[in-house]
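Next up is one chain by itself, shown in structure tokens, the form predicted on its own.
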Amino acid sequence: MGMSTSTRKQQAREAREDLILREAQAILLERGYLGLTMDRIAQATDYSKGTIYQHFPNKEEVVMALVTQTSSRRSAMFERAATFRGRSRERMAAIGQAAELFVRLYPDHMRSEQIVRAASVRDKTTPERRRVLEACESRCMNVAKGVVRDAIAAGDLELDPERVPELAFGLWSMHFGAFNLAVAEWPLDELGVDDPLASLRVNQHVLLDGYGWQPLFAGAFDWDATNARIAHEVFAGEWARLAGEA
């Protein structure tokens, strides 16, 4: 049975907008954002900025698009991470890698997200588009709460219910803080940072021995055992395509 009309409209709207996005991507990397304007996106695309226009309303839309976009994957990236067959704590590792592999995959996620957290920037794009990235960003840190509440219950974490929020957002904060940092090149190497991602996995460490979650990193438990499962087991894919990209 052939595609309908609709269905055939829908695609090449899709397949429209995805090159669209593409293309503004490249222009954003080599220009910046001041240096992205509708006209150079409809010019890389051969598209008439009408066309462009029927798809985003400005550019900063376009740059809020390019963020949900890859903050879906970021999402779905920590989902599966919370699935990996272990401790509550390995699970936690799991989407401490989940988000590592993340920035590495896409390092210009992170500079297209400083953009759009501006209010000047933001304020003009759509609540739609605002509330999809919200909910990508609900999702995340969902996940890692879930995970939290997991290690209570098995008795690895001794935690009032009500801090849960609290030793999520302090996991979230330290990730969102090294990776702006990593990704910013700041001459970090200076200030003895060698490896800012190696250091975020100690930090975390630290921060969750702190809080008495066990198994303890300065303990006994193989930790390279289980960061090698998780890099097998749940991102065999993702670690491949950065080999690849090497």
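Can you now output the form predicted together with another copy of the chain? The one shown was the form predicted on its own.
FYI, this one's just the chain on its own, none of its partners or other molecules.
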């Protein structure tokens, strides 16, 4: 058995895994989590159930794989956001824009992530794949923490370095909560919240103002211009795609 054989097999395997995930994604989108079954995946991919099980030990793992795929895109967007040329707080604003853009591009991802996070579902997945997802989160968190540290170094923010994770966690929990509330079609408007994402945009800035991170949102700084610049210089492609889909 030559190297080329092994490679060819490996490639075929990967191609098939891609196909499985593509079809699973489509089924998930069309019929929801409960409508996603291993039999249906098999049928859609024209493979037998046994073959699907060669790739994924259960459907939770399939969903986990989908979540992981998309999550790594988010990490990449965060990393790209942090490269924005501007003051530290503008770079953090870029990360915020990345996060919002992400949920708007992949609204169904949040729904899947919610499922995968539920304890009973997560218990059926392998630690290995969980690790991958944790790594994505870690990347996002590290990008954010890096920007905070840069802010301290640049003198834009006065904060004990010990408290950097705390600040990052504040942003994360606020985003996580708002996105999950926004995506679960709960009647938020009846509670007076017409546009949760808009509220989030403000609250995130208010939080950073609370930390005294310069330049303040409640100040003379032209944040509209910054947001426009971020959209143009970092996420032009994504915004175009979003506009195209709508």
